[in-house]
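Next comes just one chain, in structure tokens: the form predicted on its own.
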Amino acid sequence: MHSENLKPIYSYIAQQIVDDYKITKGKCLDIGTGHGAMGIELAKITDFEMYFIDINPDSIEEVKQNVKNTNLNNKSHYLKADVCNLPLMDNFADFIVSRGSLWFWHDQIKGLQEINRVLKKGGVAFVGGGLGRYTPQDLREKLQGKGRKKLIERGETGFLSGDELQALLDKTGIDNCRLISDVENKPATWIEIRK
């Protein structure tokens, strides 16, 4: 799904993160940042020192420009890096977010293990592909309809959710985590890791 279609959801997810976790200071990694929308929205409502991380050098250049255009006051860093080999020390980040990139990692197990490694004690990682609890129902339905149509056109089954995410987590050896759903009684679309 094109990121312009998703642009409205990032502020909702950012507010949900702040409300749920009460972490607004320290180092925040936006992994698989793409255009930087998730990290930028988090930066707008926090005092995070932001680390925008993506394996694609074009994405890094684009997020630099997007941050400049947004006039953020947060200290910002840009890293071209693979989630499976983060060039950061252990216990580095206070908060880690990754929305929509998990399904594109060449080794999801190693990527989640790396996220767990660089997360500080007391920190939280929020990784997945949901639309967030705060996204209004009409917008949710509109986006899910477009997303399903595009997946069907490409012959894809979609993102991992529910039992598939649990099976992935079981292989990581990470025990300080749980699955989260945006909507009650629906399959989970997020992985939460807490240290």
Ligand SMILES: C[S@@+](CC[C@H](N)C(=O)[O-])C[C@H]1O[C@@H](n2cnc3c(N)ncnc32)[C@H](O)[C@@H]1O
The other form holds:
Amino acid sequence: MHSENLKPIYSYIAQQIVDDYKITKGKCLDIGTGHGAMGIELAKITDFEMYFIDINPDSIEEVKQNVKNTNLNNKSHYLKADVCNLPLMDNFADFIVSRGSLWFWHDQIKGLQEINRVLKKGGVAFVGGGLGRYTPQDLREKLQGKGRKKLIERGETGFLSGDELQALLDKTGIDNCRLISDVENKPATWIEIRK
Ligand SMILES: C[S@@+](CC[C@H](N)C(=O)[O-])C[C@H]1O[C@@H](n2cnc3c(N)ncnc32)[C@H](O)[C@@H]1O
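Form predicted together with the named molecule, following the form predicted on its own:
And the full complex, kicking off with our chain again.
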């Protein structure tokens, strides 16, 4: 699941998140964490107490090892859990990030509703996929070319963007949310929920 080519993008996205939302402490969930790079890069530049969450037990083992290798000072927790049934109380998290995972959820509406349920009042969730706004154009072009080819080869066509993402959001009944694009005038690939 981990691509070496994607490695640089996580720190760009983490910096974008901190710049845009200015939330740097409290509880942060990285849902569908995989190898954990998104949460790890965010933890490096914040005081977040991290919750690395994934449905796949192998990912949980991988992220534990990656956090260990990174020598993070942030308090970190590891949950093998389904986004559609999070074992967390309401109003729990100050920030939630989920990158590259939404397309794999077995019930995307339920998953987004669960994220909204566990998000604290005043908190923000940033869910979707893409390379973020700060990834330089040359790297973006290189990665998008490779990424698309791989998706086609693997027959993965579940990626949602633009109108499809809006239609999904409409079905959730969640207020205070909007779609975000990485690049101006391109279809949105992220959902932002503010509570
Ligand atoms: C493509 S990886 C993304 C990894 C990482 N977040 C990134 O941005 O590179 C998708 C991850 O979502 C996880 N996942 C899929 N369905 C899930 C679900 N229902 N609940 C939680 N995690 C899920 C997978 O196990 C996998 O680790």
